[in-house]
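In the block that follows, a single chain appears as structure tokens, in the form predicted on its own.
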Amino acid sequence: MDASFFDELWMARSALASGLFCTIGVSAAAITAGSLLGLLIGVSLAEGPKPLKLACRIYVDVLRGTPVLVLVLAAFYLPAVFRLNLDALTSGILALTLFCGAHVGEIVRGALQSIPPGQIEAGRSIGLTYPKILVYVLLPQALRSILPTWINTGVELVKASTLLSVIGVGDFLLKVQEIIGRTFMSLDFYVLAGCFYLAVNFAVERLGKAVERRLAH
């Protein structure tokens, strides 16, 4: 890297800021809304009436088995057909939060399928409705489990994040793609992504890894 790149890079600190924040922000919210769903899903595939069981597995089955560029563009161009108008940066959010929701619904439903039963019957013995028990008693036990396959989740949606640039949404690769577009410095400034989406998904894991280290004690 030499001093024109730096020179460049000063110029674009604006529009790289821009796109960090853009993307830091949208897997944020994809995270947070797909795991809040994913925690739903997963309750239902493990406790739910059977007609809810099967609308889930279909949900699950059929997310888990589409690539994100496809639920990106789906999430895109379906919603224009039902006359919905959603902008490029909802419905990425809204591609990535169902893609995030399926998976973390499959991880929270296997961790609560491998506590007891005997658990729920003594839960309910003393009196405890089934939303007391999944909260006091089934979540604190499921949440050991679930933390490092929820992490990996959450690293690969920020990896998906990138996949956001097709339909325009300005995140950090659209910005550095433009700029390279001007400066036709492809390698320094795609090193520069690729330094900037490793140091996320490192701050990622190692939350992730300091709030399973509290849990353990």
Given for the second form:
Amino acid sequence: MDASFFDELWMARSALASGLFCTIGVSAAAITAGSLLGLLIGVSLAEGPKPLKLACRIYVDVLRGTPVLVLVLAAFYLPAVFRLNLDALTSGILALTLFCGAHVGEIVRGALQSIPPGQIEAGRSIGLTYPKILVYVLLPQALRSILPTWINTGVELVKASTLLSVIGVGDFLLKVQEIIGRTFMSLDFYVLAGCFYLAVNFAVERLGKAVERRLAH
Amino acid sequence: MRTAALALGVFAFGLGAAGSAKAEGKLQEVLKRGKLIVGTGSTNPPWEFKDASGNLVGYDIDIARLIAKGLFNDPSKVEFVVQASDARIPNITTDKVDITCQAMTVTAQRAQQVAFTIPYYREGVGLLEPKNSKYADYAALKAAGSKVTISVLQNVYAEQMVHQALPEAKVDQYDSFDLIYQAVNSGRADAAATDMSALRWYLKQNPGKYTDAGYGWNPQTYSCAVKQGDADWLQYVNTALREAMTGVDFEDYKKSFETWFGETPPEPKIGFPSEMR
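The block above covers the form predicted on its own; next, return the form predicted in complex with the partner chain.
First the chain shown before, then all remaining chains and molecules of the complex.
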């Protein structure tokens, strides 16, 4: 890396900042919405009535078995068949949310089912309704085993967000590619991109670890 | 990216039929909307890329503005939709964009899925040499035979493509554009083989450092593309493009051509129309 790299870096600072903001924003939105969706899916998979269970199972298996790129393309092009023209950003967040929801759903189901059924029965025997059992008995315990894999899903999602550049979302990677297009400094800027993604994912992981420690007590 | 292309191809094919019911033509739709929606890229100079201040610029961008100027008498009434090159065809067939101008090579296969406009550029491959090279031009490179090394962007056909012009040359393939130029700078390659448009752009970016060896081959035609089945829209775009290249908008067109390719296009002749010859 030479001096001209830092010149170009300085010149591109606002483009890179907007790309980073986009990547973080898209990932945060998808993780938040996807985790809420996943919580509902997971509870339904573990304890829901049969038809709901079946519907959730199909959703989870289809979404987990599909490459994220295909999900992204489907979210962008399929609604257009019904004359519903989603913009690239909306379709991108939708695809990542559905992807995240399926993964978190399975994580939550696994965690809930690992808790001995005796606890639900005990809760019921002291007169708790199911929602209350869920909130006071099951979820606090499940959370501990959910967290590590959930963080993993978050990290995967940040990386998957780079696929949105295919449909034209101005994420960090696309911004980097635009700078390379102008400056021909591909090696320098791809290394930079690698460092940024590493930093973001390291931050996500540290955050997760901190929450894990707090929950351990 | 092959998976992407494949998936997109399937989408494009499936959706082509679905989105065809339309009450009125695209031309009226665009005029009513008050802006033209153009699909293009952002990473491919000199065709479409972001300049240092972050604006989308390039030859395709100027072409799109010329089409908008014809529609609204205002070249700024364009909304650019940034898309990967794999998305060019699906975005047309699903009406995400009115037109795509993105250095699109005309092929008979693609012409079955979209309607191509009249061509606005002839792409080819050329050879970029350092100014002080011991091989003065293409003839010298060819005469040197296997002593010459050519750097080229990695591609399945790269070796074969270079050998069309220099049958005996050694071919070094690199991963990215900066590396093929780097190989020339460091003397590891005697010349770089790259698209004529990219070569001209690089020459213009680095005045006095390189020369064009003066031979072009591997011809390809570039056109914009629109959805099939709307003759009025295609006819409008064709008229706008033709009049830019040979008629009333030639001054705008010439300025753009000089900016991006460092060359002046031939002045249109007055008198008998050239397209009738």
